[in-house]
Each structure stands twice: as structure tokens, then as C-alpha cells.
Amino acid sequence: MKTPHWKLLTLVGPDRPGIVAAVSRVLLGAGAELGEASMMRLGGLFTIMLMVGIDGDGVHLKGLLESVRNEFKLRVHVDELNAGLHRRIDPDARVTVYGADRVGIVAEVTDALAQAGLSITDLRSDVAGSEDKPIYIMNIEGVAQQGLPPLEQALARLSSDIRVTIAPIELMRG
């Protein structure tokens, strides 16, 4: 089997049923190979980031999805990749953050994590609470290149309005 030319397909649009089915149906019909994906709802919008292995350039891939783009009112972006499958990095640390939602909280936390050697593999955030007392929540996974103690030390120095828990991730392998 020939190695496909990988592209990163990003689609964003109003959330509604059928987006994933329509996109995957078009890509299947074009003989595309699907790789790693991240799909989620953010701020009322549905977002897809999907590795697509297909011959042709980004313009070709966007053209294939034109009818889906129009039907679902999606914005479509394609990047050429120098990537492939089976390059997963297994995280070994999980950091959960709760704090008063304010400007700079993400920068403060991620800077402390970077300084302590955490390579972030996944970050998901949400805003909870109420409009007058919002709470920012982050769930972060990554590779603690220097171990957990430096992460704990760095995060202990954060502002007093931020609460953090750190836990190791132990993967079960069969």
C-alpha cells in the first residue's frame, strides 16, 4: 500500500447533527485514509481537526468538501503535514486546574508547567460557575520530562486563586 500524503483538515461551524457523518462519507468516497482526530464542541461551534491521507493538494481536499462546507456552514482549512500515524506520545502526568476565571490564568499555569519540564499533549478547558463568579477549569495531560516533583514545586508558586492537582498516568498495556 502506498503511503498517503497527510494533511491536517480543520473544520469549524455551528454544531448540529450529521457533520462528522457527512465529512467522513465524502472522504471515504474519495479513497482518503483517516488518521488521528480531535473533535469537540467549543463555544457553540463544532470543531474538527483530522489527519487525512489523500493524494492531491489542499485545494483538492477543500474542493471535495465544498458541498459539506455549504450544507453545514463550515469554515475549512487545510495544512500540508510532514507527519504520519503511530507517532503517539503517551502522557505520564495529569494536571487539573480550578481558578477564578481571569485574564492570564492559562499563561500563568502553562508557563509554570513548561518551566518545570511538562510537554503538554492535551489541554481541555471550560468555564463554569456563574457570570459574576466564573471558574476556569483546565485538564492537562503531558509528559513530565523531569518527573512530577518539579511540576508540584512550580505549581505551588502559582497565585492563591488557583487550585491544582497533579496525578501520574499509568497506562495499562496488554
Given for the second form:
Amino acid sequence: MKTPHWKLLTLVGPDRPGIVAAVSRVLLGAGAELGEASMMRLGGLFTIMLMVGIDGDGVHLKGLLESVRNEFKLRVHVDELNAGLHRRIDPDARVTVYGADRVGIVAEVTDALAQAGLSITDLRSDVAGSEDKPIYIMNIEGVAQQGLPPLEQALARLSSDIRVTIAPIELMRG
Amino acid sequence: MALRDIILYPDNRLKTACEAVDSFNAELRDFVNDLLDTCASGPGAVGIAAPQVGVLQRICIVDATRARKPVPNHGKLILVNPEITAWDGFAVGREGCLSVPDYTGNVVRAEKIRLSAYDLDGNALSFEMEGYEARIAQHEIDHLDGILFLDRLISRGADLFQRKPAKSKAAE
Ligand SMILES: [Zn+2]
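Could the form predicted in complex with its partner chain be shown next, to go alongside the form predicted alone?
Up next: the whole complex, starting with the chain shown before.
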């Protein structure tokens, strides 16, 4: 099997049933290989970030998706990738954050983490609670490039209204 | 020293329940030596089960002494016909598998277990395990029942239910 040319395909559009299936069917028909992906509903839109292995350039890939794009009113973006599949990095630290939602909470937390050497591999955040009293919840995984102690110290200096928990991710392989 | 080839999913042998060992003989001993060598050579492996080398018998290795950070453990264990007899609590943890390269995922396991098994001479063993070692044992015994960690994956969102916060700020 020859190695396909990998691209990162980003699609954003109104959340409607059938987007993923329609996109997958078109790519399958074009002989593309599908790789790692992250897809989720955000703010009423459906977002797709998908690795696609296919020959030809980004214009060719966009051309293939033209009818789906029209049907589902999607915005399409393609990035060329230098690497292929199997380039995942195993995170070794997990940080969970929550607090009353307020301006600056994400910047404050992520600044502190970046300065203490956390390279983020995955970040999920949600605004929960009631509409008048929203709370912000963030789930972060990453590689602690300088170990956990600098991260613990950095998080201990955050504003007192932000609750933070940090724990190692001990991988068990067997 | 003899290394056995590790079979990879989607090989059907990994989805097959294994047979109990009924003779504790030299053949068993030789096989377990190979299994120990194969486990020791697996990248970062802290356990292995016989079906992972294509032998459909209820034998596994649990070796929490190989954890990256020291954890409570009972040493390098050879478990024949292991059986979990009690479960307590639960914990989310990250697992990978020698038979599923290049993937790790979160799995819920019992925090503490009681386990019975036999050694290579057919003597009965029993252990109370917790944490990381209990996780290894549950992963390996799953293999003996044809179950992979892929069958037990939970979504990332469940991370909030992690076991014990290592360091909690503003816990006043
Ligand atoms: Zn395994």
C-alpha cells in the first residue's frame, strides 16, 4: 500500500444530521483514506477536523467536496501535513479547572501552564451552570516537559476563585 | 531466552476466551519463561497475557515493579488460572496494550480487588491489590476472557471523576 499524502480537512457548518456521513461517503468515493479526527458540536455549529490521505492538492480535495459543501452550507479549509498518522504523543499530566465564569480565566490558566512547561495535547472546555451564574470547566491533558512540580507551583499562584486539580497520567501498558 | 511474537488486534485469538490450565508441568514452565522474556522486552510493558502470544490458556504476568514510579505491589507475578473474587471502588486511568500499538485510552477499573490464582507448581495464591497493580491484573485477566481495553473505553469527559486529586488547590 503506498503512503497517501495527508491533509488536515476542517469543515464548519450548521449542525444537521448526516454531515459526517455525507462527507465520509464523498471521500470514500474518491479513494481517500480517513485518519485521526476530532468532531464536535460547538455553539450550534458542527465542527470537523479530519486527517485525509489523498493524492492531489488542497484545491482538488475542495473540489471533491463542492456538492456537500453546498448542501450542508459548510466552510471548508485544507492544510497540507508533513507528517502522517501515528504521530500521537502520550500525555503525562491532567489538569482540571473550574470556577465561576469570568473574563480572563482561560488566559490566566493557560499562561501559567505554558510558562511551567505544559505542552497541551488535548483541551476541552465547557460553560455550564445557569445562565445568570455560569461556571467554566476545563479538562486539559498534556506533556509536563519539566515535570509536575513546576506546574503545581504555577497553579498554586492562580487567583483564589479558580479551582485547579493536577494529577499525573500513569500509563499502564500490558 | 525465547521471545514470542506478540499478536495484534484484529487477530481473532485476542477475542477468544481462554481455557484453564490443568497440568502444571515442564511445558507450562517453559512457556511462562518465554512469556516473562516477551513481557520484559515489550516497550514499557507491565504485564502480558498468554493469548497475546497466541496461546489460549489462562496464564498472565502482572509486574507492577516495572511501573515508571514506584507503586504498592506484590512483585513480579506469574498467575495461572487467575480469578478476581472481589471488587471495590473505581478509578479512571490511562491504558495501552501491546496488542494495540499506538493508542492509549481511558478505562474505568476497580480501585481494589481480591484475586486468587495458582503458581507454576499448582499452589493456590491469593492477593489483595490496589491502584496500578490492580489495574494491570484487571487488564490482563480481561485478555484471558477475550476482552480488550478497547471494549471498555470511556470518553475524555469522564476525567472529572478521577480517583484522588494529587494536589488540590483552594480546597479550604
Ligand atoms: Zn493488553
